[in-house]
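Given as structure tokens, the chain that follows is alone and in the form predicted on its own.
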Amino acid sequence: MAASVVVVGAGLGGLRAAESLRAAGFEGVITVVGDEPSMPYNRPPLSKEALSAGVHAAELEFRRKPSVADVNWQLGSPVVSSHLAARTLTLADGTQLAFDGLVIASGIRPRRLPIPGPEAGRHVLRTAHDAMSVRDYLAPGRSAVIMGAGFIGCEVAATARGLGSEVHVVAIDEQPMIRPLGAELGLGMRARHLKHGVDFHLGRTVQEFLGGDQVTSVLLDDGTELPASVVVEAVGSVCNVEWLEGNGLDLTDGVLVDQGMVVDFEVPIVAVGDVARHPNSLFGNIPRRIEHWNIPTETGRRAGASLAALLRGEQPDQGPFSAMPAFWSDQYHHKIQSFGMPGIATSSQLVEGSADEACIFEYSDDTGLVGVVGVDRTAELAPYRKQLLER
């Protein structure tokens, strides 16, 4: 009988995994499970393109490789617990899956506040229909409260002003997008949302959403009350793991992975994408999660094939996982790209340009160049992205 692999999770990661495994391959049975009706798309453009011009997750999807059209995609209904050592596992609709390997690629979700009010009216961006039904409450007029000033708080933000809202955005942080950014590009990034008409509210919190059914005000940690149209909270993310309690993994930020994105069990088990936390050779092999767009295509690839590999018995690869993180964040029109890891720089340093115009920051430890920002430099980072590599 083939052998069969259950992939948990219909993003970008668990397409990538059942690619690499038919690759590697594999020509065992590969059921998909995802927790929404639509087959893997680009996230990216939710808090921009798809917000301001109201895009359907269809006209989003990734192009799938021939390689995968036998897959099973069995959509609509997440997985909610599993026995990994039995091989098996549950979904919500009551439906049970035996597998012979595992691929971890459940994500992220946001998270949310407990803060008391009424709950209509308040959203997040993480799907297609997330999106539709914030954009419904965007045009002039209407005010926006937006939690949380990392990047999708700010995209969503400009997104929100260029169709005309009046926005406010609260955060606890002293400056927009400051654990990537730092302080200084973060308030260069702050003028330019003011210019564009943008008020801030930094180191505040929500105390309370006032409104009958209906959200129609926030009220700050200082006194401030805010009307609001629409909320969108964008303060930061969960991983969806709960599905995994009580087999003995390591759960404590994400799942723990090796170098071939292998998790410690005793049943063929890989991780992917953003709940994966794996050790990255350029920067010290400590084991990290990280949500920038290209990692579940990087970590899918080494996964399916180190999969494949348990599942004829062998040994997978142990050299080392050096992909280079990358993120881009389009505001209105400025274009910010990312290479390395500037979260866990140490120092920054202004090398050309300044924080509030075109500009380019690098970003050190002890060890040396960390990573780097441009802000309208696209073309010039180039070779920083060669000088990450030779980490």
Second form
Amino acid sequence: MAASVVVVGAGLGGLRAAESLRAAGFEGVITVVGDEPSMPYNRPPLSKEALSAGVHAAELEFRRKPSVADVNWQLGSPVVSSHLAARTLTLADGTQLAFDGLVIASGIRPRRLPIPGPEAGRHVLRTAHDAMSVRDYLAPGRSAVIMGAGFIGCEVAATARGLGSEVHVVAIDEQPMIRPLGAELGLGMRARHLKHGVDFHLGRTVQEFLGGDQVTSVLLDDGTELPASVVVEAVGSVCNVEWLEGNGLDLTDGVLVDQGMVVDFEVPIVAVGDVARHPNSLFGNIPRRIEHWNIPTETGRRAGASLAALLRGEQPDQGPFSAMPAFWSDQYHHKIQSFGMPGIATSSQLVEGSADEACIFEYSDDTGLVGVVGVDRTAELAPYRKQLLER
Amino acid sequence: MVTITVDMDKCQHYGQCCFEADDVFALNDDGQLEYVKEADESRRADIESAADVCPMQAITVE
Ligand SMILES: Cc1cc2nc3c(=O)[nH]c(=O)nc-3n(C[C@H](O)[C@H](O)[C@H](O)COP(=O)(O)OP(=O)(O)OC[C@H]3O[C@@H](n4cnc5c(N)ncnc54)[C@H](O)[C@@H]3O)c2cc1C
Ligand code: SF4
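Okay, that one was the form predicted on its own. Can I see the form predicted together with its partner chain too?
The next block holds the full complex; its first chain is the one shown before.
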């Protein structure tokens, strides 16, 4: 009988892994299990144009290659546990699934901080459903408190200002997006947000949510009280790996895989996307998770090929994994584009323009150039990207 | 023959497609995307790759 594969997670990574299994000649049954009710859809617009215009998951769906037309999509119920050595999974609705090969594509979810006060009015932004529920509160006369000044927090701030809402950003960091962009460009981005009327409370934390049944204001650690029609919490992520516990896998930060995206286990298992802690030969082969949109596609391609090989009883390609991490962000029509891993750099240097206008920054560590970021200079980044590929 | 269509209302000129098939997609000096509408069948894999990596999912390949 032909082998069967189960993919856990119906996001971009799960879709690309299924497509890649087919491209690598796997002809068995593929079942993709997803806890969201929707077919795989594009998340980046959820903090940008879709949040602004109110778009549903169906309109953001990825085009699927004809090769995956026969895939079974089992949507609406999560996998809650697994017995990997026995090759079985259990869903929340009680369904048991058996597999010969497994793809772990369950991604991440937003981190929630234990803060006292009412729960109603607190939102996160990961799914289309989240975006739709936040959007109702972004309007003139309303006040949005955004916790976290990373990319998602800053994008929501920009979108909320565009919709006319008052916006307060509370973050422990000293500059917005300081980890991926460094302090100098972070300051430059802050200037852009200030110009659009965002109120920053940096170096601050939320101490308590105030209100009756619903949050109406937010109390900071310095005693400031901010009015809140809605709170959006964008303070990092947690990996969706609970369903894998008890099998002896290394789950310290996502799922550890090798350069072929293969999990070190007696059964054929691969992991892809945000949840996969994978080595990259461009950056010293240190296994890292990278929450960038191009990673599910790059890791998915590799993982599908590896799994197809394993299921044929063959050794997967042992060559290095060397995909270039790429990230973009849109804030007030400013386009930020990043290549490489600026977040691991120890220094940053302005090479073109100035931090509060169109500019390019280089990021380095003791091994040399590790990343480049351009603001409104997309077309000029190609030579820097090339230099990174030649590392 | 591969037929390529880019929905220019969706395209944000990120240029990700250019890295997959630079003979088909390019950003011009003003940072705007330019592309050829037809390519040889032998280019299909790279062009489909370009469609996969487009953040706006603006590229259709037939
Ligand atoms: C609001 C927002 C904006 C973003 N903007 C950008 C951007 O501008 N640029 C950029 O490069 N990246 C951006 N990203 C990141 C990018 O979208 C992610 O890197 C990408 O979606 C990861 O894909 P994935 O398939 O690994 O995970 P996901 O897309 O999260 O897919 C995982 C799926 O698995 C499901 N799942 C989880 N656990 C289980 C279970 N136990 N059983 C079944 N199903 C399960 C989840 O519900 C989810 O549907 C953004 C992300 C968000 C949320
Ligand atoms: S990758 Fe997509 S959005 Fe970017 S330039 Fe190409 S078609 Fe346009």
